[in-house]
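This document opens with one chain alone, in structure tokens, the form predicted on its own.
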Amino acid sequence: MLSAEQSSWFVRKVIFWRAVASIAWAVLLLPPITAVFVIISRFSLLHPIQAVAECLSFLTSASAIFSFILLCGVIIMVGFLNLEYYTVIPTIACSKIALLGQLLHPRQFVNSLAHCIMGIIVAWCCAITIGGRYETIAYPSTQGDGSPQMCLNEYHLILLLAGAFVGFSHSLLGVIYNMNYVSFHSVQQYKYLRFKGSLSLVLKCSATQALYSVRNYIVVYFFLGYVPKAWICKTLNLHLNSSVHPLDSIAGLLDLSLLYHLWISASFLLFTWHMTLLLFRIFVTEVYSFPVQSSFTEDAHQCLPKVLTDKQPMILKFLALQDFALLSQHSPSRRSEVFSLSQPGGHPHNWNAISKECLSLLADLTQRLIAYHDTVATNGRAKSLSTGSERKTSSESSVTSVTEDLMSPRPTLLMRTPASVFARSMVGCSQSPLTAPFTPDLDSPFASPALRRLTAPMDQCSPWFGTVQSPHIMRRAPKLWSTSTDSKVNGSPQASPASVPSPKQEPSKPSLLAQFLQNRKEQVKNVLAKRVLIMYLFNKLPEASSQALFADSQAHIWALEGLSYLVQSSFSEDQFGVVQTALPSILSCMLGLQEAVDRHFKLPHASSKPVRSASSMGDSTHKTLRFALRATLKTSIYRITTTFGNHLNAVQMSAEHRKRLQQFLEYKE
């Protein structure tokens, strides 16, 4: 495993400068955008020439230059927030309470506060740009007795509060729609073409989101507008002009000019922020070419075989898999480096490292699919291990053998999904055999006693001790006797457990106070489980659970494409036959994954493709990743079968996989 200094080189030397380049382009595009906003906000149909002259004079004024400097600072801050909060694996809330927890997270609170402050700054710049009645927070007025006083300019205040509201709502929508999710396009384009093609979508999304935000803000200001007015007047020692209609009334809010300026100001704010986000996505997902092998030892950690085995940062692993998929398809010279042998020794180290990592990713996804299907089939109830462990499907047995073979030299190689998507293993005990987003939480009122017994830590002396991946798949750990499964594999008769006595530990009896508290806790859970609101908040969302299961499937898609193209190219380019040695493992892993995917798509919620929303900048490609994975998997198997044909009949595999492979050979799948 690479050290922290070696794994962070990519962030320092590549990702950081890509983010800086995107921010620089956003700042360079800010002057023309600001000029367009000045013309739109000050243009008059009755006096067009005078309006254009006023716009030109304003753009050269000191206030315009100061406002532009503030806007540049906001753009830089937005760009660094994008760099801080971006992710390549979306965080999908599998229940209403999980989404509420994301919105109330302290990290999200800081993000929302920063967006509120930046929204106020942009709204102040918009007020200076529009001018007229929006320019200042206070204006002099004369009382009835003739004495002067400073009154609150509510038009300026409502514009500033609108900026804060739009910034706050933008931060919340970023969590709901996963705006920090950075996806990779399957079609490679130049940065200019991607930006040009997405510019109209950014403008449409900004105008639409601004319209809804202003509508919601008007409703909130109508009911709560007196609170900030009273606070500002008390803080700045200002007065309210009784001769002017208050804006927190129907007559004050039915001002078309005010609504227009609120809408264009919110659109300008969102357009600049969305444009910065778009540029960041384009720059950070640009293809990066990793060297396959290096002649210098100090640069070995930057080569593709080493980078693929690294876990952090995740953007590095994704770009490495993307580069692997591209080189396997379009670069014969780099493919020859993958097929090459080491000197001295003559070992295919490059191919072994790359293929082992890709097969580990595919085996990990297969295990997750099997665990999810078993959990859904039993409605979260614990299954009997005595009967289920002896009858395994072909996919389960093949995945177990492939996983044990791959993970024997490095047992922690599998790619893990983030903690917000899948539960982490408990400290000091085995992992739960049930995937977290798809089953009731153990501390929730819906957890059954059988589920708690299944997920409870096991005794280390137990023959079942080990990392449990599913109710049927178990990673073997050292034990005192062999199980029935081991006896079948090794061909030796089953040993009696009584032949080797295991030390018995007397369970400690809980105290009366602990029993009392546990009983009261169970009573509270039972009462809460009968409430409709609690059920609504804690119930799992099947569609979201399926999306979370495939949240990182872009990596598996690239692994499938890279392996299949390398196997296809090896038919004519592999001079030493290094790929054919791993062909049985590759085919077994792909066919096992194909069986697991087919079982998953037979579930009712997995076959419904979600409708993409075009009114938000949130990337919804993660919702269709399972369909892309299914298509890529089938295409990859066909790519191998059409290349090798009947030669695959000589490959050793199980009877079930042989039958499924024959369907691909006969084009019946």
Second form
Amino acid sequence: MLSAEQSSWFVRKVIFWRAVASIAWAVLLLPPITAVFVIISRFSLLHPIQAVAECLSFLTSASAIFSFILLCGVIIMVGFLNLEYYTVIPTIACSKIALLGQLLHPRQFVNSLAHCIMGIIVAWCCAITIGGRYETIAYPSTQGDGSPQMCLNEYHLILLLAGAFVGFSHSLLGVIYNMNYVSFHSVQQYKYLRFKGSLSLVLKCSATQALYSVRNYIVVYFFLGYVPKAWICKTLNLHLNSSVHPLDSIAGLLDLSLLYHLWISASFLLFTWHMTLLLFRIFVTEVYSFPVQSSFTEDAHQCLPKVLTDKQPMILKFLALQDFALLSQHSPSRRSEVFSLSQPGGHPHNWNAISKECLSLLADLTQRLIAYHDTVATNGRAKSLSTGSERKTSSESSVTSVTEDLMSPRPTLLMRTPASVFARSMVGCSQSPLTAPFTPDLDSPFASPALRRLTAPMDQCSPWFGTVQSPHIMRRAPKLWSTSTDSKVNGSPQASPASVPSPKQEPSKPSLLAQFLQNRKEQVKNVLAKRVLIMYLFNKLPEASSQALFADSQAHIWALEGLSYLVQSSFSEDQFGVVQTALPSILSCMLGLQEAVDRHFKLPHASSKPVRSASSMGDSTHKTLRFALRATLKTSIYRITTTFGNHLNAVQMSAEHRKRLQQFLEYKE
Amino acid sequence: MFEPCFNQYHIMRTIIDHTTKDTLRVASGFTVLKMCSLALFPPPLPSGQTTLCESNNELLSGTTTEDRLKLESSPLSLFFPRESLKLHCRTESSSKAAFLDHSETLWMRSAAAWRDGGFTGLLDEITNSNAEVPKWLSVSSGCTLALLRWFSSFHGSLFPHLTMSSEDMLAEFSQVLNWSDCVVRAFAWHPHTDKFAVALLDDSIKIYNPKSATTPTLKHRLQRSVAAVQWKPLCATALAVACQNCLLVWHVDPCSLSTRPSSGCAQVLSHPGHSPITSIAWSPSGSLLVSASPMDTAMMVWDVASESGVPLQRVGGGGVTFLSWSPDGSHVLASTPSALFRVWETRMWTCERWPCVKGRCQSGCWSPDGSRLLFTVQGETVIYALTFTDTPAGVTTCTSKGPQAAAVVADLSETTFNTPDGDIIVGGEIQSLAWDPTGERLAVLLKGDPQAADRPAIIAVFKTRSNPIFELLPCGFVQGEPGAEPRLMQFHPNFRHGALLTVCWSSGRITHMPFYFLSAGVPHFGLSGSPSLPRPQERPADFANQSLFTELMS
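Cool, the form predicted on its own is there; where's the form predicted in complex with the partner chain?
Below, the chain from earlier opens the complete complex, with every other chain and molecule after it.
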């Protein structure tokens, strides 16, 4: 409880105020945008002066002020939703069913509902603004028999429903394109310049998205428009004017002026919302400078070494890592604080805490990659876990232990999966929270439980914990696809599911019962796999699992950059040699990760480039994070090798790593 | 011979810091006695002699035949005869008319015109086919087209370079002398190893590595009119290539035996409106790549791995032509086609504007510590220097405290030398500058006059020193075979025994000229293997009385 309070100081003191500032700016920018919208929506080519005069008189009217206040409320609400729903680690759906699960999530449902209502409100304001035939929902008319009655104004209704539809589709697209994902930029710019630079893009993609939304809306209204119309008539006791052409017909919808007004209203709605989102992203990702050490103990929890180790909130960790990467690159005075020794005692506490945290982050990723690679390499079948530990040789144990004690404090961060409540209800057979179709790490929807055990958060006490992370052990372990000498050659990945691992490979592990269960499972899987719909829903999206593995790699990128810059500057700045002691572990960690990443990129789909979508507010940075990580990793190792050169030959490391390092020293990687 | 005159150079400087404060600081000009730097140089070599190297503090030369032998013995000296290159004559615009099927419907033609020529193309097509479209449409599109043309000609009169074709533009703004006629169009040493990339006239790039027998040849469909190549620092594989329409980043595995890497090894980076690209620069930390196009007012900062670019737009200038990243990574020089250049600070990406008086900034180079920028201005025959002091350490708000005015450090106006072959006039406008990584030699490529035989393009080399005060001393001229003029030059980034200048000549030859000296700034440890020539000690006393420029300590 205490730690939760301690870590939330950042959300309370920084993130909240940043969000408030972004909302305030969005509200401040609303009047000019609204004025532009009023002019565009009311402008007529034939009477320009009259139109401008009308606009001016409207802008000062009471109804305009009231609708403006409503719009402000909507913006504040959108900003609040942004704050509530933002994430720094994107949720990546690995199959269609997972995406469906995300869309039907109750949390998402609330979001969609809120956007729908806000869309209606904005559309109502637009109707007031445009005026004319859109202004009221009912108008008096005389029936054929001469009796006056209130009739439904369908133009008003179609605009309101368009607002609801656009709001709803905005919220759905937000899930599909990860619009709530806040990415950090490698190019630092001041907020104003960033905003100015992205404004034209926001305008463009709002207009495009509005166009598509209106097209879809018209199709929907054409087929289903009579439903809300009848309902409104019934509830409000209105009548349909039979003399007016109904709008849910081809002739009614082919009204250019109506289409224009629909599009311009949708553009206005999306632009204000996107602008709020843009401002929020810019404000939240602004660099926050943490003190490296504080002279007061009560501020100690706000210092960089302490903040880096915090797990929650993620934004705090990310901003801390960003600050760490920047300080290691740009500010010598803060670097000297990192290299400094504690006053009584003379321990490099700052450096120890920071380097340990960074190395454990990297070791996490290495382990995650190795586990994933093994899952894929064994083609979804559980491999004997004892093989690795039996093969553990004395020469390798030293390396392993290095990584192991780095790993030990926090083994649970790995294997994060997109959380979904839909998971449990859908596939009831699993007790594990990591239900197969939703995990990024398994390639088959109905994987065996043993496999799930492999990917589940690892138990520290289990005997193979320390061994699985050593990459060269894993390499020797049997692989389906490899042609190494002692491994079984089992044919193509489509080999019959019944061919379980032969007993001579795993003499003791799988009992008869387990094998039977596994066979059953494979059979069920085969039967289900023949159903097209299920295949469609459960098939993995290509490269999605790879994206999901690297979803939080921005943190690793900063850790790599920060470490390598610090090591580089330690060559001349580190007076007490505090970095020297950690150099072997840093190098072996980086080289181990390099090996794991290299092997990951040999998998199918891992190195295929994602399609670039230009005009979308959704940030597609997460799709290329793995490439960025690979490039940063190489650059970081090169940064160390070019700085230290042949001095690195004196650093203790395993033969495997020395061979790899030699490649880097000769510029052959 | 000399023009004794006082000349006033007014360089004004404005710092516009967009966010923190809007100050406008203007420093006044100052008066400099025009000093004819080239007069102190040793005279150029007689015809038939070529410069070989610098040793014992003087440039040694040899006759052509000796030179040949030496060249052929050296593995990295290359010769690309013009005839050996298979040039493909492609002129898309001219061949299009021959193949266009005129029996297509108006819709098809309009769509094709929209695809090829954009909006103006579409209007042009509609106006031209006035027999098929309604009269009002053809007339109105004709009017719109006329209006657009008038507007673009107005825009073009503001920025004349916008009316050039992209080939002309590349030739105009390239650092290579006479780019369009050049056999070797771009050259780049790898920053850490002894390999280099050469871009040739036939749009191929060859990579030479003395340690490997294979010379990979890079060809790509989009690799046309290569203006610049540069290797990524802190990386063994990545090579960025500035092409006519896009930016290519090749990943050439040094261990691969393949001589023709597939085009799948190349990343294509493009941004609408950002072509042709005339200059590129990697950040020294290898993380970012900036590219410039004279057509685009924005400078693109690329994160190459994720293929995302951030445009950095500023008003004024009409484009960006030349980029140079300071070796310490803190600043980027970006010159524009008009009389204005910018110095970007790379922490928060803010810039300082530097209006010039006469012309655009043609070339520039940074001192190794990134504290001093030398640049030249088109139409002037002098080298200016700007000094950047480091920002106070640990200051988080980054407003770079730059200099107030540029100082003239060298004057390279025309000077006549009497040689046995007759008078030779050396000097004039400067094409490009190169400073060696130790900061002790500065090479200046002088344009000369291609028409006049007695005004050859020539490379003048200065000795420089930045500690304790900045000094320029004459070293000599670098000359090649008779008839060959230098087109392109670059220093080797880590030559052990001094500096190594690589020159690409108009004949298609690439030669390397070592300057043997002991660098004062770099400590010498473990110099394994003595150089082929006796390495002399530097004798600074000789030229002490001939110092061209000495910074006054205030």
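Here, rigid core means the biggest group of C-alpha atoms that superpose within 1.5 Å across both forms. What you see is a predicted model; the values in this text were computed from it and never measured. Residue numbers count along the first chain shown, from 1.
Relative to the superposed core, Arg107 undergoes a C-alpha shift smaller than 2 Å between these two forms.
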